[in-house]
Amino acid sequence: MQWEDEGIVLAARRHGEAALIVQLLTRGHGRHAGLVRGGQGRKLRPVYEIGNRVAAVWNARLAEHLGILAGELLRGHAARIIEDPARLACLAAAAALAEASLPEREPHPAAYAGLSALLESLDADRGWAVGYVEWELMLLAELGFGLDLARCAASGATTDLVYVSPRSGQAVSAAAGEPYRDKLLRLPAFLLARTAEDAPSPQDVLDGLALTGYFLDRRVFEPHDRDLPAARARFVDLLERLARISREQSL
């Protein structure tokens, strides 16, 4: 068995004295693992940094085997953001969430395209926090748990949508949700429409993360008695600290 594909490194873990077990998100073969012989060496270890894009070749005697993976670096995303803790935390969260949530060896081209777009925004240092929230929203849809944000669940209205029902995952208008506002999740406007002239605030991003995190937890992880990845929690904590500092400096 053999395939060749383009992939994004999600994780690389030591195996024995010299090898790595690498998890990739590939364009055509989904999340896929493989053994990289000599992967801990100085020549190969930089190739398999989290977030790097590689041209991968996978070989195994049988399809169900772990298989041997060989990769050629196409783009070293990790090195471009190594000195920025916030962007590194974003990358780590995205990679950990993809590894933990996507089923193994099932193609998910939308997830691959979305993660690729997020990596580009991290490289450019532009719009990556918003892009991360949008990626999580897309990931929910790709896993079969997409949210319905097109119209109000109670009235059918398509305007003034500011909440999401935690039970149904449907949008709720300000008027319909007012009596239950303490029980509803906030819906930041940038998840409905985003323009360059109206950039989301740090609190908008945190509201978006609270929204997607709630449904990822309840619909993807909790049914399997698992928690959201720790890397995601660290990313959210960092954004909360940065938002708090920003508020204090503006006083």
The other form holds:
Amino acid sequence: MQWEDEGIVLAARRHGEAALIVQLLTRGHGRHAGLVRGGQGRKLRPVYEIGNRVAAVWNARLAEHLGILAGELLRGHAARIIEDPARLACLAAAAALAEASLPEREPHPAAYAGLSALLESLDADRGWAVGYVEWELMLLAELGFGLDLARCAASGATTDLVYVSPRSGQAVSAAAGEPYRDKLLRLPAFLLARTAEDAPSPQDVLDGLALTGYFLDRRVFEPHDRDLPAARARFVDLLERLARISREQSL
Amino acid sequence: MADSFAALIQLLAKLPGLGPRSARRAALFLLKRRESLMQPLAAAMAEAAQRIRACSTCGNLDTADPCAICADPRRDAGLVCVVEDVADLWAIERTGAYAGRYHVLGGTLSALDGIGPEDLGIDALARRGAQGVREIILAMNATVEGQTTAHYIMDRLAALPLQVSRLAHGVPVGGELDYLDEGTLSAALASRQVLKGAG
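Okay, that one was the form predicted on its own. Can I see the form predicted in complex with its partner chain too?
Below: every chain and molecule of the assembly, starting with the one above.
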């Protein structure tokens, strides 16, 4: 068995003294693990930093084996953002979430493309917080729990959608949701349509994270008696703190 | 093979760098030098197992608590270097360029291994920081997990009136640019030092 593919490093765990067990999110083979011989060495360790894009070759005698992975660095995303706490937390959250939620060896090209786009926005330091929320929304859809944000669950209206029903995952209009506003999740406008003029506020991003976090927790993690990854919680904490500082400075 | 001999080989094979074959060779080597090596080694290991413990102040391994570094009055108590592991402490000690004290975290924040802030000595570090420390140097590995931990500690220490610094990232001594990975070069460019101002 052998394949060659492009992958993004989601995790690298030490195995013995010299090897690493690396989890990749590949374009055509989904989340896939492999043993990297000598992965802890000075030359190879930087290649397998979380978030790096590699050209991977996987070999095994049988398909069900862990297999041997060899990779060549295509783009070192991690090194470009390692100095920035918020972007690094975003990268760690995205990788931990993909690692914990995507099934192994099941192709999810949209998840790969979404994570690639997020990494590019992290590199460019532009729109990455919004990109992260959109990536989680896309991940929910890839896992079969996509939200229906096209029309109101109660009235069928396609405009003025400001809430999401925590029960059905469908959008709810302002008028229909008003009596239940305390029980509904806020739907930030940037998840419906984005234009250059209406840059989302930090609170919009936090609302988006609360929305996707709710459904990831209830539909993906809770049924398996697991929690959302701690790296995601740290990322949300950091954004909340930055939003608070930004509010205080604007007063 | 006798049970005790098999047990010895099995235990030796668990040591770093030793597999079953090299463990057999090591066991034979020890048995051939029973009095000159095997018995002193067993005694030294028993003593180390009994006496060496983690320092309650910094987490370093020593026979005394506080450890020799924490107890040394010549060391600057206002300077604390935070490292992931005792091996990192030893690496910095080998340089002979640091005369402050240490704080050993015992790992890094890791979602994969389920290591959170409560599993590391971060609370103890914050308490130390509030007790007359003027600078904390974050000497974590230049990995995503190491730097995530460093940023987290920086946030935790933000309210304290002390300086927080970190080790530089960049070109190693003896390194040739052509052979460096792009990450190291990017970090070196970002952390470049001004040799002469524009004026």
